[in-house]
Amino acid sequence: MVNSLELKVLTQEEIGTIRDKCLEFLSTKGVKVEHPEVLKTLAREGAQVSFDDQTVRFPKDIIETTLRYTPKSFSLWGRRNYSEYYEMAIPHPDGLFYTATNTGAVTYHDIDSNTFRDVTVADTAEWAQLMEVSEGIDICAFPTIGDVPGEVADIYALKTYFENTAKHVWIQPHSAESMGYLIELSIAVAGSKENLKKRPIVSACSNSVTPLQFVPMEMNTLLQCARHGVPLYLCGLPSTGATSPITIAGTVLLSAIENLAQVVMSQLIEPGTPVFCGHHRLTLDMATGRSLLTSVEAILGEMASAHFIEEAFQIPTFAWGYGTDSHIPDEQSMIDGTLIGQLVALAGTDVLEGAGGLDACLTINPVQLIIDNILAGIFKRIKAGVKVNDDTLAWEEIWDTAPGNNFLERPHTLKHCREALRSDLFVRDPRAIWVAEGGKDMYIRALDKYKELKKGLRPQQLPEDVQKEMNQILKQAEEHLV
């Protein structure tokens, strides 16, 4: 019995070729790192650093050594009732994956007015509360708030999340200066630096600027997270034909080089830093100039990158698994989300990101989040595959059943009859019942569910001293950054 269904996109020979080229490039050509402290650390640890042009090369023996002690497993943590922690083991114990919401969106699709506007603090609070009651959502990434000063928008977002959800939070810093305050907020909620490192309730995203450049903001995120034991999502954002080669294979290679460079840097700064390697692929539409998230080529790129990292480096991975290029929840968004999620999940990744996202993840929509929450359960059920054992084979039941009889009244049927995945968003009733209940399509059913859930949404009840400390951190950030 296999643990889960899998799709193999690359052959072992192709994986070996890409891996060899990654090491050759990083050891011979190198990447640009724009951070003096990181450069000094890398030079001290054996990297070949040119301080004049900020180029860093990594000898192959250093790359191989750091890969050996890069964690192959670790845990993310969430909370229940504020003080009760729960663990999410990476990789998933059952060979499945965890679902994260869309990160960094700047636009909110207002359902009541059917308009698009900046995300507000109030939207962010409701979004967090909605994720809290969505069983399929495991990791909560925050949007970009538009009704507060931009210099502290990410600090407002993290504080608002801590006030409205106890699930694990994915941080996407907006500036080098804000990262310290984001860490302070996380320490305040965790209780201490030691608690945050022992049970990280947050993780953070550090990106390359494709191609092959690492700017101060991203390097500061990598540096601070490594020092505080905060798990890192390491990735770039290549757009084929624009910031990366126009071919899928070329983009996979470039992205792998950038991923591997960040892995090596994180381990040289702090050996044992928990990291994911990311697979964010966009394709430039040569007809419109728009970068697409769910083109066929983008999906294949996500699948190939996920497969490569898993096989070549055995490092946990994350990838876009939800989202659409459509601007609203519609037929296209349903097709896009189903294709990218199921195919990337089967190609193998530890975190599927992007739930609730529209417009190539620039926009969030609560109805889309309701739909993606359901899709997460479907993807997991399919990836889990078919379990074969004495009980599931139903050998005795088949043996004892006469020709022409049935299995409806068998104890075995009663034992398993509630195991099938049954979503309340899908029509399973006869047409007469569907018509009697209003003949609603899936969007309307999801909208109805959102409105019903909204009635019961509530913020978290944080201890007074923690709330006071978070307020003080935000005040200090506004005084120093705005």
Contents of the next structure:
Amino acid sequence: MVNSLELKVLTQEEIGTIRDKCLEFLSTKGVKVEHPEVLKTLAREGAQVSFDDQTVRFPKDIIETTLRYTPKSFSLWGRRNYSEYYEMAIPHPDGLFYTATNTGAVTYHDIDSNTFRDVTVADTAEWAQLMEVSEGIDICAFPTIGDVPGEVADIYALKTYFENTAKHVWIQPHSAESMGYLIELSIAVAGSKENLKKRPIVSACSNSVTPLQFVPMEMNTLLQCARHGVPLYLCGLPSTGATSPITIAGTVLLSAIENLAQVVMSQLIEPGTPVFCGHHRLTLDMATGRSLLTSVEAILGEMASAHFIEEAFQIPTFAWGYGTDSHIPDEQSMIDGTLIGQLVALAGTDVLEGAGGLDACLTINPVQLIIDNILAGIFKRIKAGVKVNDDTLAWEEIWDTAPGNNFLERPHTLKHCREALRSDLFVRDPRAIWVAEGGKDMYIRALDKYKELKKGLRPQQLPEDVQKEMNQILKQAEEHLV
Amino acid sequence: MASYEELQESVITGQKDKVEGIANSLLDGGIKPREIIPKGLLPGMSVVGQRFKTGEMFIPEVIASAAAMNRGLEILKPLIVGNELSDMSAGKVVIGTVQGDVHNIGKSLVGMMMESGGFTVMDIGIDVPADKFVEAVEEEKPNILGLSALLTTTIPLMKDVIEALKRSNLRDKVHVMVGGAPITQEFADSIGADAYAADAVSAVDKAKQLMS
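If the one shown is the form predicted on its own, what is the structure of the form predicted in complex with its partner chain?
Up next: the whole complex, starting with the chain shown before.
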């Protein structure tokens, strides 16, 4: 791995203190796990389980042993068409990160009417096609579709994604009952159980109910994904002052305890299960009661947690790296998105999620996705840092050119002149030309780009038998769940 | 003898022990409990509600005020006889989080603000199945049923509760209010709810509108 830029948020002593407290808590106080099968497995593997109150304590030696064999690296897979796979090595081989879109949004900000409405299947299909052509988007998380029965909304979403993008998909299951169908759909597209395990084209999120409760649906997700080799985003929902302590450090500690419990459980259930650690971190605005995604404190917490997990457990991380508390793409969304992404990336996060999201991830907007796609490039370029070697130091260029003269005609300039990041959404022209071209602001330029891209969007061409199988799985799900 | 103003101020500043002391002092002075509640406790909470609405007070401060008011109610309510207590109530509210959703904080905050607004609130908890809501409406006969959900995956279950009320012929006997981060007015309309509130303070306003 090359040296990319990194921000050290915590000192080694602070990291050591938090780590010790995590182990102390899990070995003495424990967590609540509401899943009989998982409780039995954990008890068999050496955890101290109280079946009466569903409390699980993890002895320190089991935690340390488990941490040693938890994968420090693994791969997610995407496809360029149905059968051509590509690998996304975690951690990123260049010390960078991957970008995922917003997960779970219930609202679609309709560009044409400037109204907020439920997300439809048609929106979801277009959203997937838009991600397919957005080079900065690596992982596609789906919204909550509102124009199909709620019991099968996640199954519709995954099927719609497979029909419209070949990129890696982030699954957010809606119920214990639907998880099996989501796995079936993934196997149908992967070709077999073995293929899915070997080259996971999907990953899934398993949440805690913060603080430190693990409910049946989420444990079912963990169980099924671990068995099928589907990488897991181990996640919670701390909201400072509400579901977690009001201080940033306290929330980082609670998040770390939750993550460690989830890691140990995943590895005791199925050793070697690939996992990310992270949280959907929020801060509760004490004046309004609204949970905020991009408050300064939420961002600092994301940074500190990512740094802690990387240093203390060496497990890959994910965090919100895009998104805003603003309800529309505006000046605030630009500031929020730039701050959170830049800082969370520099803190060493492996997957930055939330692209295209507004309103603390409850709303998606295609123009915001266009903007976040550009931001992804900027964050990556900055994260890559400054390369210093004989070629980049340009010693001979300086020696041969200066004093006086200029570097425009140098072969070295010609060689490197296309390396600078140059977004077509940013104004580079002199004012006279900008005015002549309509004097458009950033939002309008992004809107134009969206309209242009829209003309070329198209679905994936899936083999007929795969499409048939997916249709059949959805039909069965509707018959059983609705 | 202490004054109503002091009692109001103690509620506003969230001083439980002081509320207890003043309430006892007023009782010792011969003031009737049915006068102390509407003249001392509720006006104090009304100020709290207003200050929360304008951003002057924060949620933990409101919670402290509500706890202070409740300390006063614990002393005064048992001393009120007959129908006087129910006559003082702005209405009865049953509130709970729908099945599959274990989020408690927002729902509790709404319940607390409703109590502060003079409503009698029965909180039936989290992860509540539709039939339990129906049971509570049958037994408690509330004016308002409050349904809460935080998860995008559980909000559809609010509709199940409304359908269950219809099946039990109870729908026209109770106002249904819905709330939670992913809920919108459009969603509330689509499932046939009577009101949607975006936050705890507006929930009280909406509840009062429903009762008027």
